[in-house]
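To begin, one chain is listed below as structure tokens, in the form predicted alone.
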Amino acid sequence: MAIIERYVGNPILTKDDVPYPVETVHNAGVTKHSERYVMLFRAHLRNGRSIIGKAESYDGFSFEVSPQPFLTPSDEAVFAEYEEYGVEDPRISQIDDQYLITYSAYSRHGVRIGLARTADFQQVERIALISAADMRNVVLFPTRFDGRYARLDRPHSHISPWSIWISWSPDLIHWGGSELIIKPEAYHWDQMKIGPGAPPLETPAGWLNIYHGVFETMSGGVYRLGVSLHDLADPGHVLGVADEWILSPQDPWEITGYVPNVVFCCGAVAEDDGTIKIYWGGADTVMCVGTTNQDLLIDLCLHHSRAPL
């Protein structure tokens, strides 16, 4: 039995669904707002740079794209310099009445993380650039821990395989206290690099962290999804990392596209009945969705696990 059941209507969003010219639709953050699913997706323009669009749905499967992009490279102050080459791969975390959006900001100086917020997905405000270069993947936990915010990071490194770290902040802007918490496993499905995917999901057993892992082959890297479980009170304490992947490229639109052999997740929605909708980009070209159960993922982390470090 598949760990994640693919939706029979995949892909759920393609470039043909977008009412302005783009070449791809992928790597989308997804959340619920006012009984609707809101998807913020990355799209390549025809000049090769990326913007972030918005789509909405009442069932989490059928999405309608807004007529205008949601976030494009800024022309204001410090943001303009560091978003010159595009904005990519948004993740959405709700804390109180705000939706906080982390995104990758690309420029001639490298890639760093931007942070924005919205209350209604109509207006969006940039807060700060919250990392130096090079930082590619950051997801916020959707709560505070003893008054502090927490995030999962994936800094670049050429000394050790790219790994998942945790960092802390009193105000969302100043971050520190960073610790390495999960490393790739040698000669394993994620041995080349790993990074946080969707913002962690709260369950009675702990925080579920759906992450991506890469295995290098003779024809390039294969991107798959894995899952780990983190302590509810201390998310830097990893309770278990599932030894096997939970999703691998399989369908034609995951195997062939702008970047072949990729499933890449930036968003997941936990439902009241214990099911989870997981959203992923296929081959950096289209958006897909599948469903799983939180108890199944928890069992994989606790009873079919490997060491995090």
Given for the second form:
Amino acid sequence: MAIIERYVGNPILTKDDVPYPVETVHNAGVTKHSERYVMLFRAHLRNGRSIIGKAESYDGFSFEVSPQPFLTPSDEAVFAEYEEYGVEDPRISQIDDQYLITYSAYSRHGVRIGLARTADFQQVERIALISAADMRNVVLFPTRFDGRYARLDRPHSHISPWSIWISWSPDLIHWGGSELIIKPEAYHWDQMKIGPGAPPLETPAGWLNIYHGVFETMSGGVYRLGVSLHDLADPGHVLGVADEWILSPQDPWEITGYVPNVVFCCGAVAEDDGTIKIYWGGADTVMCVGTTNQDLLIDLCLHHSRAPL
Ligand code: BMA
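Now the other one: the form predicted together with beta-D-mannopyranose, given that the block above is the form predicted alone.
Expanding to the full complex; the earlier chain stays at the top.
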């Protein structure tokens, strides 16, 4: 039995659905707002740089794209300097009545993380750049822990395989207290590098962290998805990491495209009945969705696990 049931209507969004010129639609953050699903997707322009567009849906499967992009590289200090090469891979976390969006900001100085906020997905305001270079794949927990914000992040290193860390902040702007919590495992599907995917989902058993892992082959990296479970009160404490991947490139639009053999997740939505909708970019070209169940993912983390470090 598949852990994630692919939706029969995949891909759910392609460049043909976008009313302005783009070459790809992928790596989207998704959340629920006012009875609707809001998707912020990454799209390549024809100069090879990325912007972020918006689409909305009543059922989480059928999306309509807004006429204008949602976030394009800023022309205001200090953001302009660090977004010159594009904005990528948005993740959305709701904290109280605001939606916080983390995204990768690319420039000649490297890649770092931008933080923006919106209350209604109409107006969006940048808050700060919240990392130095080089950092990608930052997901905020949708709550505070003893007054502190927490995030999973993925610094780049020349010494150690790229791994998942946790960091803390009193104000969303200044981050520290970083600790390594999950490393790739040697000769395993995620041995080359891992990174956070969807913002963590709260369940009675802990936080579910859907992440990506890469295995290098003779024809490039294969991007797959995995899952880990983190203590509810102390999310740096990993309760289990599922040993096997939960999604691997399989459909034609996951195997071929802008970058072949990629499923890459930036968003998942937990429904009240325990169903989880997982969204992923296929081959950096299209958006796909599938469904799974929180109990199944929890069981994989607790009873079919490997060591986190
Ligand atoms: C990563 C990022 C992702 C992308 C993936 C596969 O390094 O650039 O945005 O989906 O590679 O190309």
